[in-house]
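As structure tokens, one chain now follows by itself in the form predicted on its own.
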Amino acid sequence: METAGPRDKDNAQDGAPGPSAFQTFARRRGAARGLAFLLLLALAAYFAPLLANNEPLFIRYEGVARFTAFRGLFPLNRLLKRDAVSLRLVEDPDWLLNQRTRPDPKVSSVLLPPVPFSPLQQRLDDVNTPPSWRTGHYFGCDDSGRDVLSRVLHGAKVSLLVGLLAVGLSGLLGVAVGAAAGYAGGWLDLLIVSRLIEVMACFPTFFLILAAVAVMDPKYLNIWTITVVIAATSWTGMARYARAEFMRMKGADFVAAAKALGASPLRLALRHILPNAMTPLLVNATFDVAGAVLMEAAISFLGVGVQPPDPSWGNILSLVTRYWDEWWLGLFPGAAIFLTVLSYNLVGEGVRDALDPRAEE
């Protein structure tokens, strides 16, 4: 933790206002770098169809200019149908890659993404190809000839969405349950909520998730079901934080004043207590996102998460257990998981220090 310099001490003695939460966060270099990495990763995940794809960014096909790869961006992928170029690539995924050796007279010009391979594109000649600038497979290929860099970029969407959505859902559930127990107290807290939290806490979250997904049909194991399962089994921590904060604040003077003015219990909880309890909840949620990313990678690594051929960092990493000599199958997805979890933890520490008034003491 950084200590206050002489100028900060002079300002404090002179009664000058201290640094804002944003300034405190920005001064934590680790937190700022972690946030920058996460923003860069989010941009890479969103623009993955333009960065790694066998569909062209621009092509003049049969005299018509087309921007086929842009159809992969949300929400265009839900609104626009496949054009003639996309349909041709479904029949022959290597069609545009072979333009130099087998030029198509219907194609007058073409611009491919920086990584001209789809995450699902299998090339038998590239099976277990090591990383090479000459071949264009910068992270190598897996046992099916699929480009690892393309799969890592497209798999980032899975990790980020699962982390954010799972923590969002578990946070809503945990805060609702914990707030009800902490504010109401009495039999609702002692006989129902606290006992429910204790029962859920008895089971290790990871094994509870494994048990839940193990009984599901593999065709339903996708990003959405994994998100719901992680959220439904990891809300107890947030519930405990919310319960403790509501129990601590419901007797505060500002709550008593609002109650004297006729505020309803729901208004007291949502308008007065919850905003003042958000600091520990927000900090805890930031750390929970890192845990959710790691959880999704772990269950996909074990084969009960996102199912191939859909890319996920966990199922890419799992291939190294079968091909120990292909080190790139473990290095690159493992590095992506490590850097993402580390960045979330650094951001969580920065948020904690920025929102905690005692951090500057």
Second form
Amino acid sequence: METAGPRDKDNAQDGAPGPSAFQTFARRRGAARGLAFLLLLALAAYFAPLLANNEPLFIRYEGVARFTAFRGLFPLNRLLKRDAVSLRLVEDPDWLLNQRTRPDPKVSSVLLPPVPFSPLQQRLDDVNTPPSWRTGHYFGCDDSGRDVLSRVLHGAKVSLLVGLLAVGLSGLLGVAVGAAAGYAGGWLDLLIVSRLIEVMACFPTFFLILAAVAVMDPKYLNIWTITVVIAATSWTGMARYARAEFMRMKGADFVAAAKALGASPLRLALRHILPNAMTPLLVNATFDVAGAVLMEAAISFLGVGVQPPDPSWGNILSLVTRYWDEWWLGLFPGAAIFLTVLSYNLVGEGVRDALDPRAEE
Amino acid sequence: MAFLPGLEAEAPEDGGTFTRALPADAVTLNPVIANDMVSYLVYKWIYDPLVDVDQDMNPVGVLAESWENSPDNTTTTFHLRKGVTWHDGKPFTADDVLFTYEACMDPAVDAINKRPSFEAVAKVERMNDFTVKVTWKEPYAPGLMAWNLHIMPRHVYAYAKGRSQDFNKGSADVPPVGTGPFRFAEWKRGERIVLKANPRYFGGRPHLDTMVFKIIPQSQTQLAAYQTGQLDLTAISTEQWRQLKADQALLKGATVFEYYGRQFMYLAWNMDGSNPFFRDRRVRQAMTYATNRQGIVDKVLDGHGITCSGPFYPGSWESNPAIKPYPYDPARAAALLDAAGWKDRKGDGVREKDGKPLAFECLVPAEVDQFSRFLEIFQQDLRRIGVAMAIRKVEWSVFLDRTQRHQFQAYLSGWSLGDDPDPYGLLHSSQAKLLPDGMGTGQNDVSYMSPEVDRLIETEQRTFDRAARQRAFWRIHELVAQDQPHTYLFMGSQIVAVRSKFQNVRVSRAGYGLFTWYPSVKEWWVPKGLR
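Output the structure of the form predicted in complex with its partner chain; the preceding block shows the form predicted on its own.
In what comes next, the whole complex appears, and the chain from above leads the way.
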């Protein structure tokens, strides 16, 4: 027998059923649009190998039908070896692009992705070309002749993964520390955990990250380590929220009731307090994602994050510092960062309004 | 680069100011202890060396009126110019030459980068007030250029034995006193250095009245300062050049000079046997054929560069005109790797031999953006012939440490050519030895061992006849082109814009630019009406 917490909708005190959380969220146009943009972006990031690639979606090569580009989708890319078409493209990345001018008799039909360039493919003839419909480089090319649209699409994966994983990780860490402090209280909280949180929070996160990245061997600078570094330096906000919620709720009636029924402290924390403390944590997490996306872009912009040739919005953007009149190197990745951060913030506001009864208009 | 013929025919007029930028403040104006380029750009005009190079890299006497070698080439006698006075009016004599040399050799003086060039010197003697005799340990042709040493006055800088600290910091409090075409006038730290014409210069006063060096670290700021009229000269990067070409008005009234600086980039392949790849000459040749060097010059540098075929300045007397850079030829590269036994047997796009993949790591200093960028292009080039090259960016200090210890498989870096074309440090096998502590003794960090090249270098160093020396260099060039101990990439252009009002501005044909030769700025002048 469980005791329901106050978040239980059936226990709503004023009797009249208000709008559901989802309805509140959906009614905010900004939040809905932000969410739609993020979902679209997530799809684009996942399907980037099908959207922007020099490998064909479909090809009939030496009489065999192949779907080469699909092999680049996760998890197939981890399982399958490169096929013959893919290997040919390593030798000659422009092989299929030249089909029209120099047809290969072994290829009977071919369907290329809408952006027929891979994010790493350098075409010296296209160095620094501006956006143009004619060349097929809709977002132009960078200083090594790589297609910017392809790089922005593939870079979305980095931004989304780093944003979500970093916040997931910092959330876990922050909630664990905050919950322990809030639930246990006493000297453990006052003398150790709260001080630790305060000390950590005093460091300017950005410089802490730069310092951490600077001492790291560049060999290990990839999105996973950057995620860990961002998470390890930004968990204090979560910890404070969790601590406050746990302190507030550990004396509540439903907790006392559960305790009376013999629930262990761990069960009390996880099963009874945590679900009821989720609201502020969730709202905070959504805003944190926006912060993490921005942080990744910033450190990659400074050249210590994701290392070229791997694309990330930050490292594409950084090129504009060298080529100040090549606006496409700044506009497109910049717009992508702006829209993503804005969307997360809108979604965050939506979640807050929908879930937090204190924030109702 | 064209001058109006009418103006050039006019007689030079005295007067006018030339203002240029420096990327950093000078460290010191004491030429013996200075070891940075910026300081050199300033002190070069305050002090004179015994010999310098001219526009074409030929030795030219400055404070030495002439010199001759003994028949066995073991001594060189310098005849000093008479009647030269220091900026304070005292006469210049052989004592000053000896003083400067002795200061260089005093272990307590911070002249670490000057001392190695005098290693071949046994002794320096004062024969009389205007004659100095140098005795060499053995005949050494590159030795003459060690005397591109800027001479300091004994009566100003002399220090008591064991009081070298007085000399090390001397010039900080004592205004520099030299014999050069310009006199020191003002140094506002971090802001500017001002030099004034020396009216008593032995070769006649320079035409310009004043030279101002403004410290402007950012190249973009430098360009902007030029455009607003605060500077008379600006360096232009290839990227900036692309943008300027689009807007010709920005370059109105400027004469643009373009030359290949004396630095080339190269890829080094470690042949000490620590990896299974690069001992095989065919593999190294394949690397060169597979890297699209001309493509980078044409497309990334917009044609502002030249591909190299060896460690010599293209077009100079020591460079063999018959040796052409390898063309970009992936098919030939693939054939060479096939012949060397590296084949893709697994079908994963990477060649193997004896079960080992043709995959290696290339070090690159992280500080130079451009290096990694070019390396990324080569990475793709090599992938096309089934070679997996991983790029490893490391900090400069780590880079130096690992290359000096020969702990690398490949690296990309730059090389500056010296005043003498002798490639001893880069190519002689003695320079590949490791000391007991693991540090390399020289710059031959790829462990290139060619008995014939060794012999040719030893011959060339003892040969004073230019034609004979040239034969040795040409043969070295040929052997290096075959052996490809390095893949010589290219030299980038230096682009410099100077206001057109300055007359008689000339650029070195050997890559020394507008300033680092003699007499250079001393000959510039401005017509009165344009000042």
